[in-house]
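Only one chain is included here, represented as structure tokens and corresponding to the form predicted on its own.
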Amino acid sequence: MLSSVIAGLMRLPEWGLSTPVLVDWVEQALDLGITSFDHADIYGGYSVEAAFGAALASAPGLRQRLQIVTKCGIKLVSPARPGHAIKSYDCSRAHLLASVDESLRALRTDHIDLLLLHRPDLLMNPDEVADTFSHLRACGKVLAFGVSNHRGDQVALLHRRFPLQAHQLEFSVLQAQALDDGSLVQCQDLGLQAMAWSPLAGGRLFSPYDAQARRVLPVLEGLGAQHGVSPATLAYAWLMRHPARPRPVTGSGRIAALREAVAAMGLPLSAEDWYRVWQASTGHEVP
């Protein structure tokens, strides 16, 4: 269902991009293979799901081309949310459809193709939520669903309920704690797709400052060297080459930068050269 690579929109609002140059970068990106956006309400002060829906809506026929993958439950106080008093969670049914109907205005589209719960709402009811999502599904505005940021008990509690089909996590060559802490093997033990975000460490991995990434860049180097691709390229080929099959979401609105995601399918890291490349984000031997 979801493209190798999944384009990221957060940080659109960052890019500067008009309705045509935008249209533009989808094309690009759907010539190279990348056919998933990802977005969340939230994005841009809930600002982005309209920007995109915009140039979805000026060149008709891009719709079919891919699939959107938004998030929700998360409100956060805004000018465009007025009656949201404070910063918080809330997975409630009345919540869930109304910020489906409001992605749906937004995204110009008549449904979602993948939607994520944000964050775990610490007052979660999952026979509510397992309710709302077969309602959602029913009725066509939502073809899948899955989580994002939970943690395996809370994964487990709501797929028992429902089939998730994905769980969104942090996970790059700096912060690896979904290979300690279960997430990647519970994606594989209940055939969900796992998804990457911030695969490059949002930029760190490239810090001269950053102690860790200064013992991880020089191996991404070498073993770049040897492949013939970048550093980046060879960040994101790492987190690919496990059994998990981890979808990076890119953050850049750069083409080169897509296309040095897209390098990385397929290419050939040998388990020596993954550890290799472990070892050095840990700074120690495997035990």
Second form
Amino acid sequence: MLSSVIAGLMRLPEWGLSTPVLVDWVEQALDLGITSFDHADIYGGYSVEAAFGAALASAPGLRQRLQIVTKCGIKLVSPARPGHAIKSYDCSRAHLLASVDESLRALRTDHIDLLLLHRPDLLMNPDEVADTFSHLRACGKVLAFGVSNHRGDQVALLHRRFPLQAHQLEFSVLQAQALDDGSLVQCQDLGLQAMAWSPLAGGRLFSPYDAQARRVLPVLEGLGAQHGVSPATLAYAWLMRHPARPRPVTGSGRIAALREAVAAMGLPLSAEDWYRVWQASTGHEVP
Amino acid sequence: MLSSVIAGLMRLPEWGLSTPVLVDWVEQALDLGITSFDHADIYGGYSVEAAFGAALASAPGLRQRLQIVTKCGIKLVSPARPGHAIKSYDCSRAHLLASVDESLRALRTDHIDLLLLHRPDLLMNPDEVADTFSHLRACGKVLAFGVSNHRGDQVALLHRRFPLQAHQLEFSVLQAQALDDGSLVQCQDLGLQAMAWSPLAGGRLFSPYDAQARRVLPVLEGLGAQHGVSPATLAYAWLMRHPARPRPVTGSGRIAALREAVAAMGLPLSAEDWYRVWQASTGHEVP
Amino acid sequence: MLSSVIAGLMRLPEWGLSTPVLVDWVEQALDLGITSFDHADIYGGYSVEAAFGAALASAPGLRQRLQIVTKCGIKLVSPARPGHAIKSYDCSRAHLLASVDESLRALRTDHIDLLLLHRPDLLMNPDEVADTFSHLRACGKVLAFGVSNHRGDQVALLHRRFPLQAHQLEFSVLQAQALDDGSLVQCQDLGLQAMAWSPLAGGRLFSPYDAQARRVLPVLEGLGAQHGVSPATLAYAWLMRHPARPRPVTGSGRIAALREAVAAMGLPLSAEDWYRVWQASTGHEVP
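Return the form predicted together with another copy of the chain of this protein as a structure block, the form predicted on its own having already been given.
Now the full complex is given, and it begins with the chain already shown.
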């Protein structure tokens, strides 16, 4: 359902694109095979979905050629939501239904392809969420459901009541806790589509002041040279090589950056080279 | 089966109540709707159950109006148990059967409503425990079973062999590890009745020398003022708001203190206010 | 299937035994009731299996009187494996099949009794492993399968696809993390045979410079004196007392050391004495 690389729109406001230029950007992404676009209601202070929706509205037929992922469940203090006094989480039925309706209106579409609970609401009633998801699916507003940034026990609690299809979590060669905490193993076990946010560690990979990056980047450069690709492409290939087949959610507005992610698809990284990168990341040999 | 607030008897020896006064105290608790009384064989150095039993024996009809929770499995070094050379745990069949018989004799009753394994015995044979529980239920000595202070994997090990009904764990606005370690999610998932000991963090909530308490107490006071209740009541309402519906086990002998717990029942704490307290507890916004 | 004590061959190269002397050593182990011998392809830099195989080949009938455990999945940098550029893990079908064939050839046998994945390969595809295990069992090359040093979620991931029979993990009175991390509980829960490597903590138990050993050893000596056995025997009895019934994998080439392990079988260590040792190990009473 999702493309192997997913374009993340979190930073759309920083890119300063007019609606026609955004349409063009989406078209270029589609040409690269990136058909999935990742949103959250809160991105840009509740503004990104509407900007994307304007692009969709101005380009007839565009909506059918792409999939929309969006998230809900975080309440941000924002002029756009004067009712929120503090930042908090909410996955009550009332909030989820209202949030989806807002997202559909902003995105100018009649359905969301994949809806994720953005953060684990400690007050989650899993039966209520399951019921709400069922309703949203039955009325065609949302096609599939998942979570983001949840602990394994929280995923399992909900999954046993409603079949989830995806877990979006932080995963990169510099931030690989998902390998240690069982998150990716759970994706394998339950058949959840893993999605990786911050696949380049938010740019830290290229920081000369980061000790871990200084270990990893030369290894990526060396392997990249062998394969004729950039170190960023190698970083994408490394994460996509995991058997949970994580799909990176890019963060950049540059088409060249998307191209670097797409170039990782099918790049034949050997298991040994995967461990070579992993060893540079942890700073030591495997035990 | 249990009342929403449970009266804990751990500190009974400190209250200095004669048997008639204790009967009166129990009657007052019952008048408040508190019908469940929490014991352990070891409380008061193996003395509390007997003191409570004396009250029951002196007041015909009292036993039928309340539920007794007690615990077993800790062996304390005590003049009352000269056979114990060190503090250790024991949930062997022989110890559980002997412990229940001692508790029944001390409590002057023919049945325990809920029996909990007090601490996880690392030497637990789950089949032996399941077998022992079945026997205790079949002969009517114990109506229901649970655990206290067990890790999730230990709960699951036993629950798969014998259906547990409750998990008593530490939980309060100042000590909320149960939110992080999956314990409360497990209660939700398996349908275990959560019980919360130290619901006011052993009084630490009111310590002027505790940095966390100094953050939390003003928030509880503010919200309490809005609802017309004490900060202690708000602390109870906060923990009872969790979807596992934890039942606080009080520690005080003052009826006024029990009343503060009971006042939390049904107090309409909003999710946002729950997070407001949580933020004060952790010292930071949610991520 | 396995004997209660398992003779580990990891250090065979240090013992400096000729083939006839090794045959004699194996015979003495068998006389003690130790019928299981623990290997890994990598032991001795890929040399131990072949040395053991030479002993088996020189003593007709010996193979049928013992069980061979071996491990695979670690790729070591070694003159014996010039293709390995770095230390890494590999449980791909190709590597497992090749590794088993190498082990069979080196051991001069037609079957391995128990094959363990030595370390968790982060790139493990559990369906591929399950498929490979099924194939190896079907063609009679391996009779049973397990893992070593895996996290609980990794064990479960594989076990749900292929029934594992054993988990070999580090466990001793000085290194008892397996009591805390749920590993032994999982062995109980899934019915996996627990095997304990470094059962004497690699000799640290007898180090005068180790604070933990200085607490534990006197307790073992005291209890050992009561039972008429050495402190090492008591250390074995302590670990074998756990309800997962871990089977120690010895490390020594001295028959007297094997005898100390065997002497622990059936030694009636009371639960209280088990906790006495445990208290010395942790340095504090149980909570």
